[in-house]
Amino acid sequence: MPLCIRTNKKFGEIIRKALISKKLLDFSFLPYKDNEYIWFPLIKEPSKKQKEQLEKICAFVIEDKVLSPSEYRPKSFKEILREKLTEKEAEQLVTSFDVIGDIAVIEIPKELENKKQFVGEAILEVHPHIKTVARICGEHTGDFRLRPIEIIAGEKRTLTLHKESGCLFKVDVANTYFSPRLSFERMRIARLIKPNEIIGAWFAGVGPFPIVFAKHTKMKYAIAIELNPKAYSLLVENIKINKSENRIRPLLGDVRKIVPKLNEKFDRIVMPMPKGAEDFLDEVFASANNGCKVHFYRFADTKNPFLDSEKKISTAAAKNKRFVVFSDKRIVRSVSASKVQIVIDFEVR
């Protein structure tokens, strides 16, 4: 029998909103009303100050009342956290997160680190298909450009099976780089690929770009190069899962060392490296066919995000006695308040 606040029905909506704003309304029970009164279930008894504030709205009585359980499901994990966070903490909460397979990957501000378990459990409650919640603990680091993570709720694992564009990918969120936010980019480029193209899928990770291409285009084949041994192992496995063995050639190693030995000229090169792709432009111009299309990804400042990258591309082209024509550029996603990920498409001549 929950503790309730009883008031005249005519004040029902205004008192309901007041209780929500003060994080007092218990959504696990249904309100009850008769011909004159309405009862709202309370999470806890209002404080003296809260009672004084509510009394300015209408007259009420605090009492126990038998109510029916509610089948209401919160619309967001932020709603579940309403009694766990202060108003200031709620403003700092990042409500967007990536879902990779059945694992949610979220950033939690340092100010909310002591509430990370509550955040993880709230996500699991709102999204039953999510089995694990991981928190990002830092920036991209090391040769493999990985971000450290910490499991904060759910199953203690980092391996999952992700579905995208009719393809399946095994992904280890702790040991490989994978961004579900690039799914649009993968299909955007797939629609540009012409029959019999030879594609360089550099920094291939677990294989989302070349595998989507194999599924949706008539490319001749793709050479997928990956430096991270763990990502490469999953790349090989994902190629088999998606039955693309005849159209994708996986190679383990550094693009700088592998590309010069290939004696291969590409019709299209995809460079979805999270950071540092500008360091591989010499290899682009050395291995690009005349008319080769290049998709260059980079993190950039929100102010003039394309200018520096276009300068680097043009400078590298001149150094290699090649000419570039910029065909498209766009912001792929926001990374932070001051950073975005961009893509620049250009043609090599």
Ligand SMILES: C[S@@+](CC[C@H](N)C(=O)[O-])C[C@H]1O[C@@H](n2cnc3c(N)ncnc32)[C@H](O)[C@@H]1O
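Residue numbers count along the first chain shown, from 1. As the structure is a prediction and not an experimental result, all values here were calculated from the model. If you superpose the two forms and keep the largest set of C-alpha atoms that fall within 1.5 Å, you have the rigid core. Compared with the form predicted in complex with the ligand:
- Positional change of Gln50 between these two forms reaches 2 Å or more at the C-alpha, relative to the superposed core.
- Core-superposed comparison between these two forms: the Cα of Lys65 travels 2 Å or more.
- Comparing the forms between these two forms on their rigid core, the Cα displacement of Ala286 stays under 2 Å.
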Second form
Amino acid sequence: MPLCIRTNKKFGEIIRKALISKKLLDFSFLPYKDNEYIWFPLIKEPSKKQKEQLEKICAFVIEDKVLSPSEYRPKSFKEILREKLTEKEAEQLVTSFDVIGDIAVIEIPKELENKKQFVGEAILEVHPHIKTVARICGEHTGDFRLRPIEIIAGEKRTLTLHKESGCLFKVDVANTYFSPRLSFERMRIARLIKPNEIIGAWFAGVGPFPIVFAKHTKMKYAIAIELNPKAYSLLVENIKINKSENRIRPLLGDVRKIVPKLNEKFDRIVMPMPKGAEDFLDEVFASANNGCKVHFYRFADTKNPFLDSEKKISTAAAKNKRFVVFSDKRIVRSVSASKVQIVIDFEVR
Ligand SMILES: C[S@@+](CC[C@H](N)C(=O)[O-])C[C@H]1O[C@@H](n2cnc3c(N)ncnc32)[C@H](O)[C@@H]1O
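Right, and the form predicted in complex with the ligand of this protein, after the form predicted on its own?
Expanding to the full complex; the earlier chain stays at the top.
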């Protein structure tokens, strides 16, 4: 006999939605209705705070009630959308979304603004491990590469713990940059790292590149440089969480100011700053050991994506009296119909 919440039938739909968003609704039993009331089965007794929030919606009683088991089969996200959106609306919605820890981050076009809560609740219903749904409200901008977001369903928070390649990262999806789509790149580079390398992990964010390197390679150490104080503070925490204090040195500030003062030569430099990485090439050539490997990320046109970056790298090398050998290049991901993110690997001599 499950624990249930009983309320007046007229509040049925609103309380059902609230229970889903609080992860309290037990889908293994069918709700029951009589002429006046409806009973919803609960996974557990709501906390004091949850009860207070539910009381703001309507009056209710919590009690045991015999209910029939449901033959509930969780619907897919697309099935739920098809029930509530027109065909045209469903087409406008990109149904894939990023998951960072227990937060889903999704783009919802302006035309579907009035359906955003429904879309958020559909994600919570289908994916029990997701606790919060955030809508992306604009592009990444500014030096910190942040994008505006709004929480559209679930718990009102932006901090989460993300797991990747055996590492844990605390991420604030509103105040720091983090993309789970770069996980392949992090491991691709980790596989190239030789024992005892000294690595410049520039534009480090909350630390995913150097922390994955510390976990999976025999590098000597990495110097992780980050400008955004909020990202830097999580970088420091993440280094501790992953027990990498002895192999990653975090520094807060601008690569352009910090690198010349470091008195350090790198065997490898990672530059995950696709907007503007070309402005930091002088710092690369000034701090690269002979044979230093560089991983240079940049946004580019889909047409001839590598040419302009290769020219910029060669020109900066000549200016700094260095020589480069290009070793690899690939498209990391598509950004829009006309734009891609690329990576170029080169060696400095
Ligand atoms: C695209 S994000 C990459 C973050 C991280 N490496 C990742 O993959 O999640 C670029 C990062 O570089 C930082 N940044 C921007 N300009 C910088 C500078 N001049 N010096 C150091 N960090 C900078 C931003 O704050 C941001 O966290």
